[in-house]
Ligand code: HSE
Amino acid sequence: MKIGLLGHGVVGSGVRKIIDDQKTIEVQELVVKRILVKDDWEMTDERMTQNADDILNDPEIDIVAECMGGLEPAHTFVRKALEQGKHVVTSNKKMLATYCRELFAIANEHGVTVHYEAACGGGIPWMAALDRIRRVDDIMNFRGIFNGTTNYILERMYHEGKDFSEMLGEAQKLGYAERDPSDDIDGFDVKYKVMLSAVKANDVLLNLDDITTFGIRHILKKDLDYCRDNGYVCKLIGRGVRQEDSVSACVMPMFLKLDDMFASTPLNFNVIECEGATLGKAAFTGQGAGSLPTAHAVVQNIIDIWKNQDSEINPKLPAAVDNRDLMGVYYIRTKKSALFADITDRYVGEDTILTEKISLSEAALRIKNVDDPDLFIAEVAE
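Could you give me the structure of that single chain in the form predicted on its own?
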């Protein structure tokens, strides 16, 4: 089984290393034939090329592993690979979540598949677990700490009383956060993963823009002081709940009780949980990123294709996002708290309220109409 590798960065180099090391019987059947790199200085191996067509037009290459990141040219290359009748494995959650309707349709037309274990959960076998569970069970809901960067920041702020900006800077120095951390701290990274989890768990295609998303960019030390004083821990949670004809889906900070399993998830770890009608709850935890853990997931998908163990057998149908049934109490800090007077249960600070129990749809709509760029919202566990 010959592989074309698009990208030789953090993940791509890990894929190349695992396959080149040939440590298991399964991996020994795989060969990386060509590797796409961007710059001249990366041309350190005879298999490397700066021309994607050397991979996309090669009839001997059966599988293209896309590990480039970003929207373009990754999207164009993946589309061309599928049109050439090649299977695709990708670690690129942003690209796949943005273009999955188009790419799944092209794959179906050409009799190939798109695999994306590494796009959600890094080295955690989350997608594989959903595949197995849904063969027997309806998956009713899932929730998770999908982003190690924000978990690291929140954990350090909570335990050390540090400010957000300081902890973000440390995360960037350690390589946990990008130079532009927007996707992480604004919740977009988790939004992509919630969408892909819903695809796998429920065979639905959601509109990314309809997934209610709040991040941690505006969290302050005093918000975590409130958590500590009242027996909570703050985590950024992605969630999906299957309804009869729709899906509830959101990303937002949550103040969790100390006995919640997620409350003790340390530093840059991920933990994700799903619930089935017969299985009950099952949780998966581990490193959510990193070269070799993520590359491990890419190679697992390659082996799945080689062994014809693809479980992408059900059609993926568009579904609406409807958050009217997600009810909760919300912690809202804003200089315009008076605008929330009719849904305020009580003040817990000069500019901070706890709401009555309301739907997430209502909370999101109210916040959308408030002109306060520093507003912070979190759901408070009951």
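So that the term is clear: the rigid core is the largest set of C-alpha atoms that superpose within 1.5 Å between two forms. Positions refer to the first chain, counted from 1. Note that the structure is a prediction, hence the values are computed from the model and not measured. Compared with the form predicted in complex with this ligand:
- In the core-superposed comparison between the two forms, Phe164 has its Cα shifted by at least 2 Å.
After the form predicted on its own, can we look at the form predicted in complex with this ligand?
Excluded here are partners and other molecules; the one chain stands alone.
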């Protein structure tokens, strides 16, 4: 199989390395023929090109692996590759979650596939697991620590009392963070992963803007002190729950009890759990970010295509997000805490309340109306 690689950054260089190293019989079947790079200094090998058409118009290239990140030009290149009858493997959750409806239709029309294991959960075979489980069970719910950057930041802040911005810088140096780290710390990266997980788990296409999303940008040392003093640990969690005609879906910090299996997930690791009717609960863990673990997932998908394993069996239909049945107790820190008086159970610190048990849709609406850009919210496990 001849592969055209779009992008030679953290993930793309890992894919090139794994394939060039030719370690297994399967990988020995693969050849990286051309590599699209952006800058002159990256032209280090005769396979490098700065012209995407050298890949997209090359009839010898069977599979395009897109590891560029960002919306454009990645989206245009992927669309062109599919239109040229090439299979696509992508690690780009933002691009795919935004355009999957269009790209799946084009792939279908041209008899090719889009594979995206690396877009969600890094090296963990989460998409592959969903494919298998879904063949037998409806998946009732899933939840996960889907973001290595924020897990790394939260872990080191919690255990070492480190500063938020210093830890974000470390995560960037280690190659965990997105090009725009706002996607990590504001929860958008997890939102894309929740959307793509729901595609696999429930055959639904959710509207990204409807997935309730809160990040950790405004977390303070005192929030983590509250966790430590009260037997909790803070993790950024993405969730999906299948309802009758809709899906509850959200991203938010959670104060988990220390005996929760997710509580001890270290550094850049992810852990994702789902529940099927006959399977019961199953959990998957591994490195959710970083060059080689993520590249491993890209190479696995290339081998899936070579072995003719197309996972997209069922049609994917639009479905609404509905968080009215997702009930919880929320920790809310805001200088406008008085505006939450009617749903406050008690104050646990200056300007910090625990709410009564309310629906996530109500909490989200209240927060929108309060309009405090520094507000921090976390759900507290019961």
